[in-house]
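As structure tokens, one chain now follows by itself in the form predicted alone.
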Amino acid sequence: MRVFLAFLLAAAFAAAGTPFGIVIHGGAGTVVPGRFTPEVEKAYREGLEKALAAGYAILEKGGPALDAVEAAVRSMEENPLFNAGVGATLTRAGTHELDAAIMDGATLKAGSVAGIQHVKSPIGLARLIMEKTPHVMMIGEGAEAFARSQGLELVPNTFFRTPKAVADLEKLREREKAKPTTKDTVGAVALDRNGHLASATSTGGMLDKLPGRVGDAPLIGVGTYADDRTCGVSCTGWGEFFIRTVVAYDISAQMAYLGIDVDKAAHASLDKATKLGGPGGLVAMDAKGHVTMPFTTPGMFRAFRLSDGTGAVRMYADN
């Protein structure tokens, strides 16, 4: 009778023309006119224009909020100019430690991994770690001995290393008084067709950081939050304070409790952890597919695409 009952609400839900889409992040920081190239923000653009076409091709046949997610998040983690999966920031002892989560709004379950040095796609690890364990987090080497059992890729930390990383680091450590700074961060939330949404993170962390470091991304309720009663989250900025005002969770918490939309949400809930000193920003959407895209630096790469036929690819605080 449930399965009968379920299939009956999906139908309504088909035949109302609900709302699908995805929106996604890929990191906020000093994103101003005249930092890049017209050749570098290009590849940016399409960079984003890429991990958006990859999620929305799966809502638009069908398919389910978390495939969409996972894949916007591993497109991003392939491409090198993110700072996600190759193209990873530096630790303070040269090597990468990459952190990731995954949620699902349906169910409240939920995936996450951090400290991975060989696994190619922590995104797609937090997803197993999900569906395959009893657990929700797994870190270093027990996370990686897992992916092995599962048959999950492994390559060398080195796989991670690009030249623009060598490089952030070398200008950092040139600096007086260097300490570690934010870093982009990628992220993805989405909607599908039957009304359930999804959120994805996945950050190689903050440029310098103290090896064993973990900021708010892999943590669920801090960088990452889904829960098909308010919103799906993902987050970017200085993850240390993101932590302390426990931002995503919090923006769903003011729907539910205070009953505010997504978009007023998300800006006090942002407000927050800016004010302790953290800047950042986040995308999130409602059940409704309601998008914010709010931020607390000079700019963020975001895009996003709904089935009304809206969306945008951006970049700076005006375009």
The other form holds:
There are 2 protein chains.
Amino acid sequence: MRVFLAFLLAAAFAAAGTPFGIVIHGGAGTVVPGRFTPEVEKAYREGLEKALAAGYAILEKGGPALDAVEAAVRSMEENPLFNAGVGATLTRAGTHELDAAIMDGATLKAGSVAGIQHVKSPIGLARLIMEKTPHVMMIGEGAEAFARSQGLELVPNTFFRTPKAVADLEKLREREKAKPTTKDTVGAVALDRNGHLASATSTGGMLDKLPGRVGDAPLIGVGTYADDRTCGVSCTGWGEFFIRTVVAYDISAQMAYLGIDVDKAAHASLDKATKLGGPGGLVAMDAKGHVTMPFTTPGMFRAFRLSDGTGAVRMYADN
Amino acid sequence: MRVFLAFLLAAAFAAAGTPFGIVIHGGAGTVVPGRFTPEVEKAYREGLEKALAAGYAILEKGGPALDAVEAAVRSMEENPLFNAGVGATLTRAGTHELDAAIMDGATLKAGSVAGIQHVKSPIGLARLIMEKTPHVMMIGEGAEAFARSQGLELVPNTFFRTPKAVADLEKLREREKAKPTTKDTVGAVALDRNGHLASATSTGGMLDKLPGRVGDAPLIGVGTYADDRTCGVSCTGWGEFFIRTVVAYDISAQMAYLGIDVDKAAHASLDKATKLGGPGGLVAMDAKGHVTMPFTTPGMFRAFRLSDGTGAVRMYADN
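Switch from the form predicted alone, shown above, to the form predicted together with a further copy of the same chain and output its structure.
Below is the whole assembly, all chains and molecules, this chain first.
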């Protein structure tokens, strides 16, 4: 009887396993019902689902959180619907300048790029910088020279262009607003079977930005952070205000110093950036698999899937 | 009698006034007795004294902390002894790429540049980005195009070159070490008569860095941060490790969330970066004028002057 009970317990533990999972976002903004045709809405949800599946499949096989967040973000970089990689917004000069960052919560190693114009996968380059150089952040032509030396795929700047991105810039100009517009970003946070967290973020940046402008996404501690002892975070929103309030690290710091949970910390940090003037959103997860996806914009493309079977794909405030 | 006592108290308060002052650094590293000739040591101390005086004079006249830190940092940018502006280290490609950041503790406004090759004063450009654009951080050619549009003085890249910087790179190559070397940075934190804090940092970055590499100096929350409610911070050291531990904001966060003082918080944050592998140093000050100048390298060029008459100019561990 004793042996049988022990067997049952072991079987139950094996079934539950160590929690793992992934949470992603495809940008926060005026994502409200009625804005999209049913076809476009469906395409967004399928895009999120595809990115989620790419990351989750890696975790399920026991792969590292770093691989999962890179795969999820890369999937959204390749999807023209999202403002990262193909589909990136245009700068005031009509060019694309891409930013990305990745961080490993187990070692606090990180890689980051900004001002990328010709590297097909900015998140892939950020990962290579983390793994193959003594540096964390590289920008512009220097970063692209390193990409070339590593055999990464280079593309013409127009590779990233979509009719929608061109139309967005034209629409903004028609309204003759010099005011910068918040724009989407994509990101992911994953927890693997070994209990390690990782985060990744990639973006085309703010629509109509001045060439050379860098937002929060590629800045470690601001748009991207991961520490197994606290949480992983990836942000989206009006970058300038996120920078000034150091959102991602502030969440980690609140958990470490105030002992509060990831959900409470994430809401508090996001509220600070929003009150300063910059609405947005973020996804975060702690090392036990607690997920939070707060936003102060009307909506946010977001999704998660956990090993306990829970999951969701949402874009509007309530769905 | 009562009136006389009240008068005496008021007079005493007027004499003491609101505390104000400035603390600066000229980089942390192997600053040990015997390394420099007496003439060079004297020149370093005079350089620190000059930068300190430039900032303090502004504060004394009631000027803003922002002006004081900019003036102090600009003085060190113009001084070929320090690794910022003229005298900047060389990249692996034999060029100069300069980074800088400035932040206003009253408003949390910030400006930052990286990968600057032709703007005479990187800290001046960072300030303009803070004040004249909706952005916080700008890099490379985009940042320089903005500098041109603002009438800033542009110079050939060789303007920043000094015989010492060339010799340093040659010496490193002779030793055939691919390993990156920590290098100096300059920075300042000031508190003005209105109780506002500001921070500024400027650097040529790590000697022999890959072109495009960005260190901690220009990253808001990492090498530079200021918040009147907590403190102002400017860091120097092995940037990659400072980025991964978000040093400047971690000090502010510890003060805010743990309620500890600036000195204790600064030591704790610096120790984290050092334990991860990156020694360095920093200067920090709170809104009451408490100053701290910790470092985990053998020495650090540093100085401070406060309105209570205290002050010092030091470079070695004990002097």
